[in-house]
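Below, in structure tokens: the form predicted alone, a single chain.
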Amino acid sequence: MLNKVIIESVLTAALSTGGDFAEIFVEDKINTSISMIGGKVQNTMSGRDFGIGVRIFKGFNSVYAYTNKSDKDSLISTALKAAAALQGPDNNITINLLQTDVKNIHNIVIDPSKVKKTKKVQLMRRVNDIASNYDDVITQVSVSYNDNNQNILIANSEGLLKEDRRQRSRMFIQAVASKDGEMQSGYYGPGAMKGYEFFENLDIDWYAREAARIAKTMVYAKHCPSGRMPVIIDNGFGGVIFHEACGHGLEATSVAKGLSVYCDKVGKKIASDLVTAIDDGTIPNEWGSINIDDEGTPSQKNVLIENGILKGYMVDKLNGRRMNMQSTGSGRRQSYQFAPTSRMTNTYIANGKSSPEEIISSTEKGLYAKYMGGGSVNTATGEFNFAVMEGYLVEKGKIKEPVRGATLIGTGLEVLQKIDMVGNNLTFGQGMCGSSSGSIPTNVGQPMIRVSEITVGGRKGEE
């Protein structure tokens, strides 16, 4: 992607004012996206993004610059402009790059760029038709399709030189149900680090029906009562609570600055004995997986919490310096326009020993959150507020009538400590996670869990 001699010259220029580490990141990305509303294509876009980023460290300080130009003079100029922010003598570091192969754990069968757009649109129309015809109460269906192929090169002044390819595919389905002037929506967004074979092997009809079913169920549901109560959170995307309320607090991005409730807690009990939480970027073909991170470090399986004990953090190179810790393969970025920092990959609560039937049958009264929606989190305190997309009341060990408008309110530490049952049905849900280094694909996951008590926001007086 870039000549080795040019890379060495750029890295040398980057260190000319006293920097002690320099890195170059090259990205060549081809993206295809199609959006459809009501069976009609609204927008289709195919494009190529190319750019190069240069990053320099001096102690705990970092400077980042990027350009779309790949000629030697432009790249050296970019490196020198970045280096100008650091003042000091030339370190005279000799750079000898050694290219090493990256082990690819993601088998891609069908290159999406070889598949005609008309075929992709036909698949989207099928999804639209299935969701639209689910029930007369469904008034609008939107479908979006995306595939992207990202090729990267990473080199640094320590001699690292690696190249990698990432192919991802995803479809997002949203159905809206309307009744008596009120609207409710249901959505699903399956995705994977795969080619077009992902769609050919996916039961896409089920996802279309499920999005419509959620919308219909919720538009007929009564309002959720409020108060403190046990809450059962189902598997898959239910893991978004751990991702947001706890996962971000375990990223070195916040820990190194003292902005996390989990600072200085390694080796201490922060959760129920039943909780083991993991961030694992090495799972083949999963949405959040990577062969190497965006700093060239191999991805790895990081046990964050084990049987309630905090074992470690997700660490990138710069914050690793600040914390005197090695990188955990967690340095990620949206594109060459962002400097990397510590981010999640596939983050989940591991399987427990209870069956979903046992968890439900042992709950006298509470809320069953089948599907979670969006929310907000204060990473410094762990305080969160999450919407329940599809919820049900639980009475005497049975799932009863659906309820809408429920929100879960609490803190990450509170939830971790009050998990009193963990199921054995781990699955993942796909999402895009936004932070200081941009928006990146991440998986959230968990088996069904029960939180013994949590504040549920709803309507007072509803029964």
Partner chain sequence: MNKSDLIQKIFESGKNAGMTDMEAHISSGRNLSLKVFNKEIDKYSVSESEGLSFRGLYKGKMGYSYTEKVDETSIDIIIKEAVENAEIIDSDDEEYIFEGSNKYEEVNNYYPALEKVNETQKIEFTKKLEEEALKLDSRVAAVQECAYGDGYGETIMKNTKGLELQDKNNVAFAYIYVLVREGEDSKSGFSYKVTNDFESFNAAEMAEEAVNEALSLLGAKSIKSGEYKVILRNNTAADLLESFAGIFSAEKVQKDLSLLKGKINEEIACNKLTIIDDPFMKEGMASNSFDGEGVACKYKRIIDKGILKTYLHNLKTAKKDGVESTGNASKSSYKASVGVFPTNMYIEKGDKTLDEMISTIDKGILIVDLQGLHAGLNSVSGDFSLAASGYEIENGKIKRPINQITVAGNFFEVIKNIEEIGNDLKFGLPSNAYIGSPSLKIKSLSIAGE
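So that was the form predicted alone. Now I'd like the form predicted together with the partner chain, please.
Shown below: the chain alone.
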């Protein structure tokens, strides 16, 4: 993507003001998106993202610069612009780049750029038809299709030179149900680090029906009661609770600055014995997977919590320096426009022993959250919130009527201790996670879990 001689001179220029480490990140990415509303293709956009980022460390200081221009002069001038923010004598670091092959663990079968757009549209139309015909109450369906192919090159002053390719595919389905002047929606967004084979092997009809079913269920649902109660959170995207309540707080980004409630807690018990949590970017073809992170470090399986004991954090190079720890392959970024920092990949609570039936039947009264929406957290106070997309009341061990508009709030340390049942049906859900290095694809995951008590916010008063 960029020749070795140019890279070496850019890195040399970057180190000219006393930097002790320099890195270059080249990105060339092709995006395709198609959006369909009401069965008609409304918009299509395709294009090419191309740019180069240069990062320099001097001790714990870090500077970053990026540009879209790839000629030698522009790149050297970009490197010098970043270097100008540091001051010191050149350490005369010799750069000997050695290209090493990246082991590809995510096999791509069908290159989406070789698939005709009309074929992609046919698939979208099928999804639209299934969702719209699900029930008369469904009044609108939006489907969007996205594939992107990101080619990257990473080189640094330690001699690392690696190239990799990431192919991702995703579809969003949103169904809207209307009744008596009210509207409710349901959505599903399956995605993977795969080519077009992802759609061919996926039971896409099921996802279309599911989005419509959620919308229909919610338009007939009553407002959720509020107050503190036990909550059962189902598998898959339900794992967003761990992502928000704990995951962000275990990123070195906040830990290195002493700004996480999980600082200085390695080896200590921070969760119920039933909780084992893992971040693993090496799962073949999963949405949040990578071969190498955006600093060139191979991705790995990181056990974060084992039987309730905090085992470790997710660490990138810069924060690794600050914390005196090795990178865990967690340095990620949205694009060349961002310096990387520690982020999640596929993060999940591991399987426990209870069956979903047992969990529900042993719950006297509470809320069952079948599908979750998104959420957010303040890592310094640990306060999180997230939305329940499809919820039901639970009474005497049985799932009762659906309820809408519930939000769950709490603090991470509290909720982790209160997980009192963990199921055996682990699955993943796909999301985009936004943080200081931009928006990146991540998986959340878990089996069904139960939290003994959590604040549920809804529009109906206390029961």
